[in-house]
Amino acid sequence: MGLRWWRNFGAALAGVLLFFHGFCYSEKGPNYSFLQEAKQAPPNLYYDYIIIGGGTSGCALAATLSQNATVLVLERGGSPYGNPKIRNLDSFFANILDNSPLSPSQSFISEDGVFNNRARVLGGGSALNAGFYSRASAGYVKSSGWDERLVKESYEWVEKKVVFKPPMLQWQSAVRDGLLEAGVLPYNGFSYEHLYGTKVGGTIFDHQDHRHTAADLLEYANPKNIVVLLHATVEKIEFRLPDGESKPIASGVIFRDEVGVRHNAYRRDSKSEIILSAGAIGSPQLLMLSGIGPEAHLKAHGIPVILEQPMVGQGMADNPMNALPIPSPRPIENSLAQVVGITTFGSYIEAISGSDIIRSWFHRPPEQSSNDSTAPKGTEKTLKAMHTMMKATVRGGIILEKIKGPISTGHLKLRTTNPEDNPYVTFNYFKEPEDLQRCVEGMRIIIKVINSKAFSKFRFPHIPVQLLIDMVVNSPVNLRPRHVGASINLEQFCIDTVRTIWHYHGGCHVGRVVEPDYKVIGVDGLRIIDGSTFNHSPGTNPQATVMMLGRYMGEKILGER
C-alpha cells in the first residue's frame, strides 16, 4: 500500500472519529445535566458566548457554539419537559388560553386590537405553536445572502432530530383534494420545500401525536461547554467605552432569578461575545431597555442613550390570518396544520381541526365580552343556534389563510422599563392595500375548499357559506369594531376579523439595525439572531427558519474563531 492510500485512511479514520466524539458527550432531553435554576447560580459568570433567550433560534445556536466555546444561555421561562400542555397535540390551545404568571405563553393585545401570545419557555414558540414546518423559499434564501450550501445543511441538522411527516388522516386529507380541485395546482406531495400549489409539509409532533421543540436540539450540545438558566430574566446589556475607542463594547449582562436576586454575566474575552435572541418583541425590547434605541423615546423613559439608533423597534410585522369554522356532521380528528396551498397570488391556505379547535374558537375572557352584534336583522336566532350546536357537538375544524410578507409594518415601543412588561406593539394589519387584495383571494380559495366535492362530507349541506362568514364577524376574534358591511364584503370581513398566526417578526432589520453578519451597527461584541432581524416572514411558516438560522450562524461564528 502506497502513501497516498496511508493519508487517506487516516484523514478517513479522523473524520469518523471527530464524528463519533460529537456524539459521545450528547445528553437526552430532559436529562440534561447543564439545566438549572438561575437562583442557582454564582453571583458572577464569565462565558465565551452568552445567548439572551433559549428559544427556537437560541437553542440551535447554543448547541452548535458549545462544540468549541463555553455557552450561557439565559432563559426568562422554564423547562418544557414534563408539561403535558406542551407535549400533546390535543393540549394545543391549553398554554395559549392560559393567562396565569408561570404560563408558557405570555398574551398580549397588539394596539391593532389583536389577541396575541409570546413565549416564555425553553424552545420559544416551538413550544406553544401549531408545529408545521416547511422552508423558506430559495428566492428568499438567495436575498438574504446566505450560503445556500450550509443552508441546506443546516436545515437538514435540525430536521434530524425535531421534525416528522404527518400522518393525512381524513380531515387533512379532504382539505388537500379540496384545494386541487379549487385549483391550487400541482400537487407537490410531501415536501419540506417551498413550492407553488398543494403539498404535505413536516411537522414537529411525532406519530404519537407528541411535541418536539427546540430545546430537544440541545442534544447536539457539549454538555462540559454549555449551561441554560431557567427563570433567569435579563434586565439589560451593559456597555463600555474605553479610552481612544469609538464604538461602545457590550461587556456582559445583567440578569434576576425567580426570586428576584441579580446576578452578572460577562464576555470572558475579546473574541466574546453577546447574543440576543429573545425574539421579534424581547430583542428590540431589551435593545432600548439598554440603551440603544431612539434618542427621544429612551429618554422620556429615563434610560442612559448608549447608541442612538431610530430603526430599533421599527418595521414590526405579522402576518394577518383569516378563517372560517366548519361545524361537522361526522366525527373527525384533531390535527394542526399539516397541507398548505401555497397561491401565485401571495396567500397560505391551511387547516386545522378537532373538538379542542371548536371550542378555543368560542373562547372568549369575561373580561373580553361584549354584547355588540352586527348580525344581519333576522339572522341573530340562527348564529345562536349555530354557536349552540358547535359547543355542543364539539365537531368541526378550520380553514385559514395568511399571506404573505406582509408588506403591511408597524412598530414597537416601550411601555415600562419592566423587561417582563409587554411593549407596545402595533403591526398595521392591512395598511398597504396588497395585502388586503390577498386576504381577500385567499377566502375565495378557501370558500371553493368547503363547496368542494371532495370536502363535502365534512360539511352540514343546509348550513350555506355566508351564514360561517356571518358567524365569524359575529364572533369575539378580536377587540377590533364591526363595521356592517363585513357580512357581505370580503375586504371588510378581512379587516374586521383578522387575527394572528403567531409569525410577527422584525424590530431589528438587517442593514437597519444589524450588519449582514448579524453583528448590531454602532457597537462590538454584540449581534442578534432571531426573527426580529427577518424583513419578510420567510415562507409559509418562519420556524424552520429561524431554527436554521441559529445553526447557520452558529457554524459562521465558530469559523471566525
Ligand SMILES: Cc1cc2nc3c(=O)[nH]c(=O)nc-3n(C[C@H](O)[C@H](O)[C@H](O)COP(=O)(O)OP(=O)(O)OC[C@H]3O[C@@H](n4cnc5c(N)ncnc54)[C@H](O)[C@@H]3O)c2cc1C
Contents of the next structure:
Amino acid sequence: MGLRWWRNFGAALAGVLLFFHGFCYSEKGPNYSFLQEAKQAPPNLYYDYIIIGGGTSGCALAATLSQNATVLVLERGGSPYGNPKIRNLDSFFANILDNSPLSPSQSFISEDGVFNNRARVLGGGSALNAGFYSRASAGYVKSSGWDERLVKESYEWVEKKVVFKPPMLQWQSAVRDGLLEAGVLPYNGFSYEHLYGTKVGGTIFDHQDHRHTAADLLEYANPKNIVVLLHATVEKIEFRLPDGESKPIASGVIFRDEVGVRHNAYRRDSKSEIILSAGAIGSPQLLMLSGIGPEAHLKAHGIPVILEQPMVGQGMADNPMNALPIPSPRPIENSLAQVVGITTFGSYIEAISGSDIIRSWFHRPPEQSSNDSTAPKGTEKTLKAMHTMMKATVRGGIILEKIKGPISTGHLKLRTTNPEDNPYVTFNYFKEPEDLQRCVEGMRIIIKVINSKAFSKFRFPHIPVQLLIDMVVNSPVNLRPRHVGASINLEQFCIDTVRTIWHYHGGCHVGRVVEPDYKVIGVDGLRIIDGSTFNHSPGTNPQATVMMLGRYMGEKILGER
Ligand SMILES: Cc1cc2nc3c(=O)[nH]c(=O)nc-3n(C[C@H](O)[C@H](O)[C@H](O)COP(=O)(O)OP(=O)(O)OC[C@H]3O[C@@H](n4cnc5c(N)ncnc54)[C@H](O)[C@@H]3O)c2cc1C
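Please supply the corresponding structure for the form predicted together with this ligand (the preceding block corresponds to the form predicted alone).
Up next: the whole complex, starting with the chain shown before.
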C-alpha cells in the first residue's frame, strides 16, 4: 500500500472522528444538561475559564472555549427558553416593557433623560432585541486589527445557527421601495454585508417569527466541559498580589445565588482566565466594584482600590435614534427591522410595523414616569386625538434612523455598590455637531420615504408629515425638555425627541482599558469581551459583531493555550 492510500485512510478516519466528535456535542436549546440554578452550586468551584455574563458575546465565547477547556458561565438572569415574550416577534414591546423584578429586561433612564433597557437573561440583549442582523463594514474590521479570515469564519459560525432571511411582506417592501425612490442607492438585495444603498438584512427570528438567541449558540458547546449557572450575580472579581509581582492577578469571583448565598469560583491554574462579558453597562460597573477604576470615585464608594484606571466607564456612547410614526389606512404585517438604508452621510434608516405598534411605541411603564415638569405628558391625549382623527386604530409603522458612530460620548459612574442596581450613565447625545447633522439628514430621508409613491398606500393622504412631527414633539418619548421650534427645526427635533436604539457600547475601550487582545491593562488573568470594548457601534446594528467577537476571541484564546 502506497503513501497515497495511507493519506486517504488518514483523512477518512479524521472525518469520521470529527463527525462523531461534533455529534456527541450536540445538545438542543431547551434541554441543555449544563444549565443549572446557581443555588445548586457548591461553595467553591474551579474552572479553566470563568465567564461573567451569559449574554450575546458570552454565549458564543463559552461555546467555543468549551471545545478544549472547562468553562463556567455566571449569568445573573434566568433561561430564555419557555418564555413566550422572548420567543415571539409580536411580544417585542411586551418583553422590553415588562418592568417586574425578574423581567429579562432591566429598564434604566440615562442622565440624558432617555428611557433604556439592558438584558438580564441568558442570551443577553439577543433575547430582547429587534433581531436585525448585519455585519460590520470591511473598514471597521480592518481598523479593529482583526484577522479578516477568522472574522468571516466566525460570522458564518453564528449565521449557521441563529440567522434567517426575513419574509419582506408589503409594509417592509414599501419602505424598501421608498428608500430607493429617496435615492438610497443602489439596491443590494438580501445581504449580511455592510454596503452603501438599500438592502434586506438578516434576522434572528425564524420563519415562524420565533426568536433564536445567542443561548442557541450553546448547542455548539461540549456539554462535558461547560456549566452555565443561572441567577448567579457576580458581586466582584478578586485579585491577589504575590510577593515580588508588580501586577495584581485576577484569582476568582464572588457570586450570589437567587437566595442570597455567596459562592466562589476560582481559576484552575495559571493558564486559566476570568472573562468579563457583562455588557456595556455591566462590565465597567463590575470592574469598578472590583477596585479597578477612577481612584477618587472608588474611594467615595468605600471600594478598596486595586488599580487606578481613570478610563474605566469613559467613552460610553449610545447611537441616537429619531423616528416618525405613520398610521396606516390598511392592515399591515407585524414586523421588526428587515430592510435598511445605509446612507453615505452616516445615517441608517430602518422600520418596524404592526397592528398596534404606535401605541406600544409611545407607551412606557408607570415606573418610568417622572416629576420633571418640562417633559411632555400627553401620550394618551395625543393618541386619542390621532385616534379620533383617523376614526380607526393606531396600526401603522415607525420609520427610524440611527446615526453611525456616534462621535459624542459620555461616562458611567456607580450609583451604589450593589451590582443589581443601575449605575448612572450619561451618553451626551448630539454633543458633537457632526452627530446632529447626520440625524437631520437622516430625518430628511425618512420624510422623503413617507412622501414617496411607493409608500402612498400606507399613509392617510390627509395626515401631512408635519402632523406626524407634531405628534412626536408632543409625546413623552423621553424626559427631555421641549423647545419652541422642535416642530419646525429638524435639529431641535433631533435633540428634543431622541430615543435609544439600544446599541449603547463603550466603557472599557480597546487601547484604554483593554489591550488589542482584550486583556485588561495593568492586571493579569482578566479579559473583557463584549460591547463595552467598542469605540463605535459596528455595522448598522451590533449584535452580529458582538456574537462574532465571542466566537473569534474564543478561537484566539484556544489557539494560545
Ligand atoms: C431592545 C433592544 C433592541 C435591540 N435591537 C437590536 C437589533 O435589532 N439588532 C442588533 O444587532 N442589535 C440590537 N440591539 C443591541 C444588541 O442586542 C446588543 O448590542 C448586544 O446584545 C450586546 O451584547 P453584549 O454581549 O455586549 O451584552 P449583553 O448581551 O447585554 O450581555 C451581558 C450579560 O451579562 C449579564 N450580567 C451583567 N452583569 C452581571 C453580573 N454582575 N453577574 C452576572 N451576569 C451579569 C447580563 O444579564 C447579560 O445577560 C438591541 C438591544 C436591545 C436591548
